[in-house]
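Next up: just one chain, as structure tokens, the form predicted alone.
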Amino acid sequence: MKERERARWRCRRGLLELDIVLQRFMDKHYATLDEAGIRQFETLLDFPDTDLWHMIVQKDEDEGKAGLQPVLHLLQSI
């Protein structure tokens, strides 16, 4: 239970638009995430505010983040 709180204070951020797209990922999503799924969360959560943004919204098409596309998918469906 720590790591989802932990999790869901980390989903805290700067701008008021990820704030609610993460809490409401995290009221959604997070408890069906496996082990893998839970470690691509917590990966997204480490990228500055603008950047994980422009993430969610598809402005940012990096095929570096290719191991963060499931949950990066599950937060663009929100």
Second form
Amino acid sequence: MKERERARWRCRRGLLELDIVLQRFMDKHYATLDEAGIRQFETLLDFPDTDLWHMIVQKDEDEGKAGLQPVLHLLQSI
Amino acid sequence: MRAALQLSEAGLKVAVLSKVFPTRSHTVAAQGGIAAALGNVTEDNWHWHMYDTVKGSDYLGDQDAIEFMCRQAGEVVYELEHYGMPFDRLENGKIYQRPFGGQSQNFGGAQATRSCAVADRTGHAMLHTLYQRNVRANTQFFVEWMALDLIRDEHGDVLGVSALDIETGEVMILQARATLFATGGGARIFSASTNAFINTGDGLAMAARAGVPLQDMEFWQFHPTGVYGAGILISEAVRGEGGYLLNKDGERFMERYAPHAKDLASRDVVSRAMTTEIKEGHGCGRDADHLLLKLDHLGADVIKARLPGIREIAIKFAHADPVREPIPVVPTAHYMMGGIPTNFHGQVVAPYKTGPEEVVQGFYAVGECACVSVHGANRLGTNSLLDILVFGRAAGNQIIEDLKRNSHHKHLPGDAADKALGRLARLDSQKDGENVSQVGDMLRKTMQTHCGVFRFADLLKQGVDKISEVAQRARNTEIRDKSRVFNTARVEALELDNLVEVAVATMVSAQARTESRGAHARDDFPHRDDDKWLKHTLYFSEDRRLDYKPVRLKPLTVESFPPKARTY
Ligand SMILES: Cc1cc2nc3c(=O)[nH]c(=O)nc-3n(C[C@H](O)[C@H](O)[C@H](O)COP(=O)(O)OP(=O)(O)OC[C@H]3O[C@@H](n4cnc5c(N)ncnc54)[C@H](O)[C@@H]3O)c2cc1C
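Same protein, different condition: the form predicted alone was shown, now please give the form predicted together with the partner chain.
Below is the whole assembly, all chains and molecules, this chain first.
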């Protein structure tokens, strides 16, 4: 029920750069996500901080990232 | 987690509470490394490290605690290595070390090479290593639990905490024979901060509300290069590689302030120079409120190869690609030297009974929230990861000893949870109240303007009034969402209460200290005054009273380092 609030709290991270990007994502994109998008976002939030940050800034076409599109792409574009 | 490990491995029952998943603690941001005089690259020994730390602290550090820390540094690093921390290696297989500001050989001689690292992921590796090890030792984690208030009985002994399970909204009492705070820093009291959002100084506020004083709160380290507007730290490595600062006239102004060290002078020196430039109208941008960090002259290849992380941050948060254009930067609040007063066994000490440093039974504090004090008026880079390891372990050992004597739980007073429940009830029933984020913004702006890098008598005086007004408004915050499950608005309102405690303590302590020492720089008192001020500040929240206690100048085994002028 409180999926959004739960996600919002999980956007609290140890890295300030993630705090900022994830907050912007919550404000700008979260409301537009469908069920699959929400699942992708939650999967991404489970990554350790440094890994998540590298996924966001290194825009390589890693195969492992395929299942996380389009949400990862949205995060990269912020 | 280091203390928890010690306890779990000794067979004790340990609960670790954390607002966020433990490996997402702010320690994850630490890239530079951890200091230990291993001497793997250049000759080194703990006594030199001790000298540097005492000098760096501007002689406000307690020399017994500093000796203790520097002596144990090697041991705790090797211990981490043994736990599986993947330190970078030299060709001969020994742990790689890199040089950092403030590290010297032979008591102020040539640069020493003292910081051990795991690439740019030292904090990350440390958290994961300790977390895994704790899981193996059966430490019980309470994830997304927020401690609200400390429970003390009529003797002042600490019996545990009240805490909120963020997921369900339930408030619980966690009764414990020993309670240890390792709640981290509180630099979110400033608008320009390198700290993550969770760093709201909760542990300090809980201690202060329970009558424990806060020590040396006027001392905050400002990092010279936080990204303008966002706060993210741009590491000294950029200036180490040859980057430098420019004012709006394109002048490399650090040459005027520190002719020798220039842009690589110590953090407080560079931050003060930058603030002076801005104050004198040489700042950049529409509001003339920041400076520029230029590195394009290093060439695209060097930047891409050696500073890729920095480039990504600049592009994302400053919309500037440093390969072509400079990064807008501003001095940014970074580290809190003050905190909950402890001795070097991690026991919280306060002048609440007969002596000035009486042990508060059952209460321990470690890390950035504690003030041992090893950092005094100014922390050296990579000394805080060392601090959390050494004193985490020491506190664990001390708890094991203390629990041998106190084998039973003490009687829990009937009103144990009242303080926390009262605050929640107030929040639930508040009508026509204040908006949490607006009051938070006002708090941060007040601290930034009135208690920043440079401190002025009139600004501090007004600052005390203004921050009192903020505190008053924070007492009437209102939240719209009154539900229980994952109510993040409620959590943020509770965090604001904590920020207020930290901010008021900082402003009041700063106004009173009429000298300049380490990170506390007064415009009206530009010099250090050892006759009057070689002492620690103690701030008491209930009546905003200040008290002072002497600095421990006597080390454990070696001769004292007497105060000298601090030049680099
Ligand atoms: C960008 C950056 C880079 C840095 N680099 C270095 C470096 O290279 N070397 C170095 O030595 N130092 C460095 N520092 C400083 C160092 O990282 C910190 O001082 C140190 O990590 C603090 O560790 P800690 O264990 O005290 O707190 P933290 O790691 O901040 O952990 C605090 C924990 O307490 C929990 N908590 C807080 N409040 C509550 C509550 N109310 N209820 C329940 N849980 C709570 C949090 O969830 C968290 O788990 C750096 C700091 C920054 C900002």
